[in-house]
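Taking the form predicted on its own, here's one chain by itself in structure tokens.
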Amino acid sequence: MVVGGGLATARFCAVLRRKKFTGRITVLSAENVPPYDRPPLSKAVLTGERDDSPLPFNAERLEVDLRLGTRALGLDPAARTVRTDSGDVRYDALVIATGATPVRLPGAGPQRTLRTLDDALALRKELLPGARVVIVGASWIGAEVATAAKAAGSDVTCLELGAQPLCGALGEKVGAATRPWWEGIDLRTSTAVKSVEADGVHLADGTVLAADVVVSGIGVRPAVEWLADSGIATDRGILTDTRCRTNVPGVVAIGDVAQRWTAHTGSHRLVEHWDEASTAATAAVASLLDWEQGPEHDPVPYFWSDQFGRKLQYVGVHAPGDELTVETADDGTLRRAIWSRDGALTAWLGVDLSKDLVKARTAVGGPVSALA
């Protein structure tokens, strides 16, 4: 049984059938549509180029019992039972792929998040010419929403707690090199939000910003609340090893909900990106088919973002204290960032440098000179 209906689930079902598994596969999904791809939601769907983003997932062909609109409420590993809002469902082996949920701002006022297809379609209707759009968080998702809102002709303000856009993910020096991209948007950094109320966004300094649309882009939390008292070990997400195994035999976790052990940092780490959800299925399937044997899954982390007409691609894991080199383009904005420690490459970020990505990905962990 798989709990969750996203990319990780779709990949898992496909891999399991490719491994000649002929048993029953049941998928419980809280959403009312089959698995779909999330990255286009903040890009092509939000801009109106597409109305959906389906994955190549055919439940009938894969012989999957897909139960849409079914929310998991609890888990009893001893009884091998998942409690749902439609009744208890038994399993022989379990895959937890419940993803993550957006963090919402305090206050009773209306606010949007962007996580589901319904979220994207609803927000798109509100990105109108002249609409006062306030985005909280100059994050990856905040930047992508700002890109779409600006293109729609909205009056866009972005509020960021840090000193620069993306500084939480990339640091102030790299974030500062992206700041010129926000031209035409009222970007307010070092700005704390207190709450969202009916009359607008209330800032910590007492200022109230009127808004027609408020979008929260301040992060997500792995969806683990339903696992309380289950015995599944969790921290921020579900703790797994490099084979996607939890502390409970016969239960694996993949995708955004999994906090996987990685040798890249020597710790359990959330890797909340498309590439992780797409590639973990092979190890998860192998673990369930043979709990004691199978391949490890610990790739070099990779993610990308499309914002302000640019493609950003990042590989590796950098840490505070890493040596940082920032290269700028002719216009003075970010072109490339390279992080290293004791001469070894820890992470690489390129802007419109897709041709250099493969070399950077294979170079992580080796000498920085390998990038030459």
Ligand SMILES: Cc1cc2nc3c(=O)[nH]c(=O)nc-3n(C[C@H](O)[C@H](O)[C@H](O)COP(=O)(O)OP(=O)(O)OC[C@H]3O[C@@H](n4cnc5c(N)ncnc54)[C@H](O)[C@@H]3O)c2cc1C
Given for the second form:
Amino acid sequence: MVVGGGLATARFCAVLRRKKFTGRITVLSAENVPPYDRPPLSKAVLTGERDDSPLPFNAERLEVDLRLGTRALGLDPAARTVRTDSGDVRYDALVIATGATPVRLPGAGPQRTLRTLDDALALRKELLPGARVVIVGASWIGAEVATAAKAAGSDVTCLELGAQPLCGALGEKVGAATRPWWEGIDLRTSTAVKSVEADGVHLADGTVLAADVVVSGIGVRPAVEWLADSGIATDRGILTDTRCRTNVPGVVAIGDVAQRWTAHTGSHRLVEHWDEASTAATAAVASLLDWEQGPEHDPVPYFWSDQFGRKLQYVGVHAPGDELTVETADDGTLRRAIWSRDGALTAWLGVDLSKDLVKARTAVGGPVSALA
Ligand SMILES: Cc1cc2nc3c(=O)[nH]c(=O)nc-3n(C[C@H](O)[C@H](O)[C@H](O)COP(=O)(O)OP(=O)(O)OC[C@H]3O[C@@H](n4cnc5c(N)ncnc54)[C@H](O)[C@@H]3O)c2cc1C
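Could the form predicted in complex with the named molecule be given as well, to go with the form predicted on its own?
Now the complete complex, all chains and molecules, led by this one.
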């Protein structure tokens, strides 16, 4: 049985059938629609180029008992039972793929987050010419929403706690090289937001910004609250090994909800990117078919973002203290960033450099000179 109805679930079911599993697969999903792809929600769906973003997932063809609108509320591993809002469901083996939930700002005022197709379609309707759109957070979601809102002709303000856009993920030096992309947007960095109230966004310094739309893009939390008292070991997400196994035999966790052990950092890490959710299924299936042995899943992390007409692609994991080289393009903005430690490449970021991606991914862990 799988709990969750997103990308990780869709991939898991497909891989399990490909492995010739003929038993019953039940999927419990809190959403009312079959699994779909989230990256387009903050890109083509928000800009109106698309109205949906289906995944190649066909419950009938995969012979999956897909129970939509069913939320898991608790887990009893000893009884192999998931408690849901429509009764208890028993399982033989369990996959937890409940993803993550956006963090909301304090306050009673209206605020939007962007996680579901409904979120994207509702926000899109409000990105009107001249609408005062205040985005909180200049990270991946904030930058992509800002891109769409600006294209729609809205009056866009973005409030960021850090000193530069994207600086939480990429650091100040790299973030600073993306700042010119925000031209035409009132980007206020080093700005703390206190709450969202009926009259607008309240800043820590007492300023109140009136807004027609407030969008919070301040991060997500793995959806683990339903596992309280279940005995499944969690930190921020569900702790797993490189075979996606939790501490409870017969239970694996994949995708945004998993905090998987990785040799890249020597720690349990939340990855929260599409590539991880898409590729973990192979190891998870193998673990459920044979708990004792199977392939490891610990790829070089990869993610991308489309913002301000550019494609950013990142591979690897950098850490504080890594050596950093930032290269700029002809317009003086970010082209490439290279992180290394003791001469070994730890991470690579390219802007519109898709042609170099495979080489960079292969080079991570080896000498930086391999990039030449
Ligand atoms: C707007 C947006 C844009 C993105 N863009 C990019 C990008 O450009 N590049 C990139 O690398 N990554 C991107 N990502 C991240 C990527 O989409 C995620 O990493 C991926 O969707 C994670 O898949 P998942 O299956 O683990 O979780 P999800 O897709 O979140 O699926 C989890 C599912 O579980 C369901 N669920 C939760 N709790 C319960 C419960 N208790 N009971 C039953 N069901 C439950 C949820 O309703 C949901 O259907 C983006 C994400 C978003 C939201």
